[in-house]
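The chain below stands alone, shown as structure tokens; this is the form predicted on its own.
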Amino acid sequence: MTDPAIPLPVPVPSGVAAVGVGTWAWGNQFLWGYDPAQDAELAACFRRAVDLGLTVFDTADSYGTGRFGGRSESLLGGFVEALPPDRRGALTVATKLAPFPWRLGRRGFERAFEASRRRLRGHLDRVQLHWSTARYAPWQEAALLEGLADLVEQGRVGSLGVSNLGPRRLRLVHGRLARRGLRLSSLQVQLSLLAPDALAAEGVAPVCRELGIELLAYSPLALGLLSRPPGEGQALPPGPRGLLFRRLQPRIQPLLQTMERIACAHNAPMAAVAINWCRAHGALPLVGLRRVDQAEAAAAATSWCLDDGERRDLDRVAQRCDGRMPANPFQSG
């Protein structure tokens, strides 16, 4: 890979949460082994995250596999509803709507939006296009985005974001909304030490800074790979994650060793290093949380930052790393 010319770190803007919470695993049996028996633990995890000052929660109408479709939104909505009103008001809840082939036209998201809002008990601050259709149905995307913009104009949701857009598509969408006098609030992309391409000179991060769009990093821990200490012979997670770990773990040992050294210097877990690398590059990491201890570790990561030397060391090793996360097939150019 060519040198991505990763820019100097950008401080997290004041008033923006240093770490957000992703809820992809809530309801997902295929990749994360979800079982309804975990719901009490998920509720405790949510409450602990809120108590520790984590206030941004991201979900999607497609989160939840099989009979658990929509489960992530339903769980999150119930957890938020159970909070006292003043605590609820401090949260930002965002969901993503999937541009499935049958969702067509300017009102193509209407039913989906109302269904998401019901599952979230009305606690919905931002709606996002889950992925771009540019690669397979470019004609579908513009009308759906106009419909999402209508929701903001009508006051039915507070802000609008997008996900999995590349720099060219991002500029087009930003310009389209600007002509309507609307702001594009955020872009969500895969970003981690094993997926750093968004930070390249030709990537989306410079465009976000230029246009004032908040950059959200999903999978900042690379499905958990970046939270494991270096070394082989460790037990692998079941299912598809285990297959990915088996393929990538031997290739990323120099990166894990660098992360471990920095983690030890800060008396912090390795996951905190991965989280703070995203923060050091001006992105808000959306950390998937399922347990109370994970919420505590994510919140503790906000108490310190990488120094410039540590960030440069990680940048250098990540650029040379032989292992890379699979790219999202719906990521546009």
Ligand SMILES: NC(=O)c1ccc[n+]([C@@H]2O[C@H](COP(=O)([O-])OP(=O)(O)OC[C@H]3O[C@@H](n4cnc5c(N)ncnc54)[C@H](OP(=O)(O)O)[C@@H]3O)[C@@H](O)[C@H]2O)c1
The other form holds:
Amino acid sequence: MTDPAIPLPVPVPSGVAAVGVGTWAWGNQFLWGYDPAQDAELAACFRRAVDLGLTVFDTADSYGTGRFGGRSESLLGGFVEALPPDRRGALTVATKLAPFPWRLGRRGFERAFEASRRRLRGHLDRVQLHWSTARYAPWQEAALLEGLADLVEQGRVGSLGVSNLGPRRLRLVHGRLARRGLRLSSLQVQLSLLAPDALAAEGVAPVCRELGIELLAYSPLALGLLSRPPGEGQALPPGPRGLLFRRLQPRIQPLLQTMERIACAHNAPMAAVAINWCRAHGALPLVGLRRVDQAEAAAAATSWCLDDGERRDLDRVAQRCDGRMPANPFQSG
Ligand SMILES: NC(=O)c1ccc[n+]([C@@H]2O[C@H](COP(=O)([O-])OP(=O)(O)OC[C@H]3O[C@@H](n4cnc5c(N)ncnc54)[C@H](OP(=O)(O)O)[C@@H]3O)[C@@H](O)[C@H]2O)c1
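Return the form predicted in complex with the named molecule of this protein as a structure block, the form predicted on its own having already been given.
Let's see the whole complex now, leading with the same chain.
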């Protein structure tokens, strides 16, 4: 049953992507303040997202710190398992394996892969390399990727993706897989109005288009900064997010004002504008969700699209914006 107050997803026009769900916060204490007392709300958030038609879920074996290691995968696996079997089939569950320094060689991900699959209770459709080791151990990455490709070839997982690769490395990996007759399904990179570099002429987006690789936008709300209305009087989130918000918020007011104008025109929340800007650029936003109302807002964003003028206005203000999200240090060239 869906709530009649929430608009249903409309058919997605060609070139406009759907919306996926990110689960980094489901276990991470340091940045997101995870506590097991949140699990019931996370379960409700998951169920609401699925009921409203969101089908792509992204997790990682490193989401969950300290004693909560692998927690995001465990929670997601349990939530998927609790769905009626006919509804599970509609979902795409993707995890990312971390190329830690001790994971070496073609079989370096073997145990990690099996552990993730166990935590996810077998509900695993795509495996992704979490980040590139090109900057500090360039020899490590190729063997690990060959191992992930082996998993696909052996039918142990359906598809293969990468994350935090730049355009040069992306072409290399795509070419290597193609020589084995395998497809590189997706690339996920940081992409938002405060991190638009992937869309530049020399960025990864044109390479993805050319090679038929799905582009996934992570942190599309800039950790929540882009879901807050303009103005600086609001309470800051605790911890390192608060420090980031304090630094960037004063610099991004013109962007937030443009977003608010567009949000009002569509009777939509700010978050929907940030989400739909990614979709308008052909990227599938992975929105970090942990509450039912956030799932509803993300799903409702799929009921409308930015028009060309709105997209161009946002592009222009984002280009001129004085604040930028920190780049991922493990992003390769
Ligand atoms: N490959 C990688 O290296 C990598 C890196 C980062 C992220 N990711 C993936 O991308 C996903 C999303 O990125 P992210 O979690 O960094 O951040 P994000 O999606 O940019 O922001 C998520 C935060 O925005 C706030 N939010 C969400 N919906 C909202 C709404 N409707 N209204 C107001 N606020 C809303 C929430 O904060 P509050 O709950 O505090 O309100 C939420 O936790 C991750 O979960 C992960 O799956 C991948």
